[in-house]
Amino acid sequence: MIVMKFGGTSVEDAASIERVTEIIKARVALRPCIVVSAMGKTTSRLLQAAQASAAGDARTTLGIVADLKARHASEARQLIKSNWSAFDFIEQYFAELKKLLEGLAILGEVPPRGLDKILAYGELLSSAIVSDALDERGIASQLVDARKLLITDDRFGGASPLFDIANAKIVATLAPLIAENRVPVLQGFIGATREGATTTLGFEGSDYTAAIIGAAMDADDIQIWKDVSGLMTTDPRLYKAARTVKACSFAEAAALTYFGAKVLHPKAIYPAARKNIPVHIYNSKLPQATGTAISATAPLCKNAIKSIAFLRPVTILKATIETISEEEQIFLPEDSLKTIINTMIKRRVTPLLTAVSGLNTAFVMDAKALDETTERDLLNDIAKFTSASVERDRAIITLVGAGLAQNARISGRVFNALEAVEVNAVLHGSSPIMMNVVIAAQDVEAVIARLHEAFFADFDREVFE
């Protein structure tokens, strides 16, 4: 049994879905379970509609809804001639969507719970179309509502699965379908609380859904189908000479996704790694391409570095840990550091990197998770017992590869490549397979080009492709 997840660009239109049905048809003997994302750009358009509705801009809202409905109906008509259930779903879902958006107009804001319910319609629509398209092409499918299986907590916008409940429901629902040689088609990205409220798993959550289902079902393989031919040596949008990495370990993939590589959801690796299920990343537009194989152990390649990721913008919070007295209370250095960390926990801020040098400590945080109010409150809290400042518009460059632990000359090559670039911090040691460099956000493109040239230019393309 395998799990196949298809991203938004893989199901963005009728031609793409036609290609997806052929990919699935070629693997029916492997007993696939299908997980699909929303059609490309649908989720962002639903978000725009919700924001416009809350702002009282009914014209924009109605225009977006009409465009989305026409698009889904048009693509469906090109794929489906005899089975009309998808068209019934299109009518039903857009009627429900309009009522929800009207509610936001009255409310005047977009609460996280309401937004999750609205965003879910992207996956609900695409899965209905894909399921009917498979049936029409002689592939017996079964549309399954992921919200009935993937039970989560109530942290809307970034819910976490309640695995004990979810795993049991996944097996109880999907195992009989697969035993009957039917192909289950589910929505990625969405789940529901125990009370039935719709939740979402966060950006690229469909990858996470596929990994959760694969682990619950003890799948033989988890296949992630995207618009790129696997994991790349760096982001090809920033550096066109990036190459495909043929194989990497779970640890390498986890490090890359955590520090910005968009090829997988950061949490998608862990369910597969716990069950030791291989993950393959393939290109749905080039299905014959090799792609990337992710497994517990991957062979070392000739190069010490597998890939270079980046994350921007990030914010650096610098604190000077000193012995001070406030209201007759003495704060020792270790007390101050502990208090800063507890303050971050209280404010739900998790640093990506932490560097301690003497009495000076730097915390590097994702700027998107640190809004203006949270940053202000955090600084005010810390100022009660020590001095602190922030540096904005920074970026983390992360070099990842199992060979890092075996090559003592890496740091020298990195510093040579970064000559004349202002470097805020270099961390090598928190993990033996990665090295982090903090720089100005505006220098990312130039730094990635220099590092890629330094570490990949001397190796044959065959090593990676």
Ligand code: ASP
Second form
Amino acid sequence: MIVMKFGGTSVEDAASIERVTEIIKARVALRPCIVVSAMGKTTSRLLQAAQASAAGDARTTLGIVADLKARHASEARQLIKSNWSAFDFIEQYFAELKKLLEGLAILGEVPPRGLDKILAYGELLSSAIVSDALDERGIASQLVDARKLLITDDRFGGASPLFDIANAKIVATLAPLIAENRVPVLQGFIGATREGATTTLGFEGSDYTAAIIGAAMDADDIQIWKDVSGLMTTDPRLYKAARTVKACSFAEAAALTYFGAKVLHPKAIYPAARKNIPVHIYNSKLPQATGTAISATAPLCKNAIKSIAFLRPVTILKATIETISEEEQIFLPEDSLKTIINTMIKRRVTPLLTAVSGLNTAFVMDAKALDETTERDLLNDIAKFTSASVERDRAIITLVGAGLAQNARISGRVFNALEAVEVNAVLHGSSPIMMNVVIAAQDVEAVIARLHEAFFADFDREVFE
Ligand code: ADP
Ligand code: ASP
Ligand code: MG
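Now show the form predicted in complex with the ligand, given that the preceding structure was the form predicted alone.
Now the complete complex, all chains and molecules, led by this one.
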């Protein structure tokens, strides 16, 4: 069997869902299980509705709900003529949603548990519509409630699957359906605790659902259908001339997604890699395009670099360890380094990059992880034995490719491309397949363009497209 996951843009309207049903129809023989995201921007609209309701803004809340309901009903009407269960679901779900939102108005806040319940309606609605649309086109589907299978812990807003329980339930529910040649359709992003409270896996979590289902079912393939033709040499939204990378390894994809490539949820790699199941990324708007194959060992390509990711904004904390304080107290550098790291762990700040060079240390972290209070506390904690400073509005550019390990001339080409750019830090060598460069956030576009020129401009198109 295979898993096919369709993201928000792939199911954003009736025309897109029509295309999705054709893509599925052409692959019915592969016995697919379908995972869908919410339609278009539904999740963020639901979030806005929840926040508005808690803030006492009933007008905005009701406006969003009415708009979402009209849109879902109208797209569904264009797709579904004879089978009506999706319309019952639309009525039922919006009635429930309204009640939950009224509850938030009374509470005056958005508790994470309540928010997960509300956000889940995006996927519940889209999956009901896709399932009916398949049935109407002669593909026998079965709508499955992911909350009955994907059992998670109770960290609302970012729950983790309890794999022992979830895997058994996934197989027990989906295997019989697939054996009967039915096409299961289930919601990405959502799950439930053992007690049945709705949870979500975190924003953009539908890719992760697809990987969890694929790994549990020992799928032959996990297909992630997006609005881009696979994993590309860089984010095509930022650099138009980006090209499709035909093949890459799990390790390369993990590095890219960890350092910001939004093409895949970072957690989606691990379940697939553990079971050695290939992940393909395809374009639902261009289904015949090659796309990207991600597998355990991707062939080395002529180019040392496969893709360039960026992450912004990030913040740099620089701390120089003092060996003797103004009061002439002596500090051992190794104790000081340990204290800096322990302090960060205590304050729940996990650095994305760490560089230690003699008595100088630099930590690069997600800007959100270091808000003003945490920054002040952290600097206070280490003030006695360091002189420390913080630089905001930075970005990490990450060049990824297994060829980096073999190619000695890479650094020179990178530094050439960085000429005239203020570089805050370079990390090369701690990972054999990537190199990180920290620059000002505003330089990202120019630097990516120059690096892309340097590494991909005269590159043999065959390997990539
Ligand atoms: P979906 O919601 O369908 O799951 P997303 O919109 O979340 O898909 O992710 C796809 C987006 O990821 C693309 O539109 C693209 O702008 C962005 N992206 C970032 N880096 C890359 C990359 N290296 N290759 C392809 N897309 C990328
Ligand atoms: N609908 C969810 C979100 O927008 C999950 C997803 O699309 O992957 O974050
Ligand atoms: Mg998305």
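Keep in mind that what you see is a predicted model, and the values were worked out from it rather than measured. For clarity, a rigid core is taken as the largest C-alpha set superposing within 1.5 Å between two forms. Positions refer to the first chain, counted from 1.
Superposition on the rigid core between these two forms places the CA atom of N380 2 Å or more away from its counterpart. After superposing the rigid core, the C-alpha of S160 moves by less than 2 Å between these two forms.
Core-superposed comparison between these two forms: the C-alpha position of A369 differs by no less than 2 Å. CA movement of S389 between these two forms equals 2.9 Å, with the two forms superposed on the rigid core.
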